[in-house]
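One chain follows as structure tokens, the form predicted alone.
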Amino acid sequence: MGRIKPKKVNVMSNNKRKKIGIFDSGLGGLYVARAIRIILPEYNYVYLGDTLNVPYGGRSYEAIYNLSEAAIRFLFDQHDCELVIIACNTASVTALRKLQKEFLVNNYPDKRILGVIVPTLESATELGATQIGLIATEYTVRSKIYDEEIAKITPCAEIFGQPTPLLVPLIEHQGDKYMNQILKDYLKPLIEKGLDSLILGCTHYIAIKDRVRELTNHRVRVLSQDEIIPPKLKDYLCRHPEMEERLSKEGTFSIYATDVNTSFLKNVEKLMGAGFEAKKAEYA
């Protein structure tokens, strides 16, 4: 009787599933997800929403970079994330240039992680707009990276900035019935401009993009980041081959908060469906 040949091992079936990671500071990023989701349905995911600390658009600079450097580390090493984007604007302007610069490099050199900025910069520039209005929070508005980011880009494109501090929370915990007269506040100074486009600065605001068009009366072109990230993706993983080959794809899609609370599991059944679990992110 011959010997037996032992069969080959897949080692690649031996590897950890390798996941995108999608962190914002509370729900906003969901709406991105879900968006990436219904154009790249193939990968497997994690959404990490900060709801412990949200928002972030008041806090020092070195509150927002310890919450989400921490963030990223809970799913780079939890959750084996290879790619992690940033929903959180507040976050992007704060950390994203130290988290890729220094922290990937001195403790993740293989691993990545994207902004939603430049990617909806570069969107409205494709777009030809050149008189852009800005809705976000404070601390986004005032550090004018949006400002600068569009200068690197063309030199024919201005950026009008309106902090909008209100609507975070109103989104949140539901506070639909004062939101109308808020956002014709807020929007009245940037529509005088004479816009030709607003960016929604906040992954939050994605949920009243319709009711921004409707008080606009359709003028002014929305740009809203859920429909500017999936394709943006998209082109960088058919330009990143080796990023993209390292990818899992079954499809799973995983929902972890910092505080699971009713207001966030609401929102989350809003959002995905009945069939959709978060779980509570536990790291320091």
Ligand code: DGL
The other form holds:
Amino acid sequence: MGRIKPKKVNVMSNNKRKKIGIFDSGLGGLYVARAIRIILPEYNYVYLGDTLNVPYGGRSYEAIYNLSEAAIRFLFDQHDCELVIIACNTASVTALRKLQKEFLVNNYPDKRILGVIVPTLESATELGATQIGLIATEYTVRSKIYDEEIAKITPCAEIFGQPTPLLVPLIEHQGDKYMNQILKDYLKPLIEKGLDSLILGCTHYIAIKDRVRELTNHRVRVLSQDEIIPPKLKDYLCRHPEMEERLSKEGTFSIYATDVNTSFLKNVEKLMGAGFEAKKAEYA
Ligand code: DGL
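Could I see the form predicted together with the ligand next, after the form predicted alone?
Shown next: the complete complex, the earlier chain at its head.
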């Protein structure tokens, strides 16, 4: 038997390919990714939608954590992502703390994972919000993470959560014609509370932000994460030059999904325009 030659690792070329990963349970995060790319076009991005397992919102803690960890491993190991944004609120409320405190520390101490909850709440309070409605998946509302985090930022603000489980399937499967009635029913008890702001606490709801603004007669400030996360990421990169310098800047954008189905493809084309291929993400 001959000696096994050690693999040559080309550190320089590796360094040149460091990307930003953006992960969501399905389509919703693509709205955030598109908006990020508009204000930060120079970086290289990889989007991953876990379309095989969407929706996450009704799943258990263990299932959501495991799906999120597997997705992050895919972005780190197969795509050289140095920084991953968990655009999915459900995955952020469930998995982010453990991923940052245990998974990263033990496996990838130099990489970073960011969520969307704290930046969204910071944005809300910067705008003076105190009576804040939250529409989100069952899991996100029940987790009370939005309530816990707002108490750390400003104890005088209050969150009124309303689970809205029918919205993700309608958005994923073009169920537009049923949307207004369902939304009105969901929004009614919240509006009666006299809100000043309403967080769309699910990336999928970016797709219906104009409709929500109309249905609330523009009387409530509707906070949509495609408007919040890009400037917050820009700010994060300015404050962390050690990360920013590691990122490659060729302006590439690749899209992966765990199930490349027709519904996802239609949505990719609608959102990104023609010419974006969605590739199958293979990981266990
Ligand atoms: N897009 C996800 C979020 O932001 C939820 C959709 C799902 O239930 O998978 O919460």
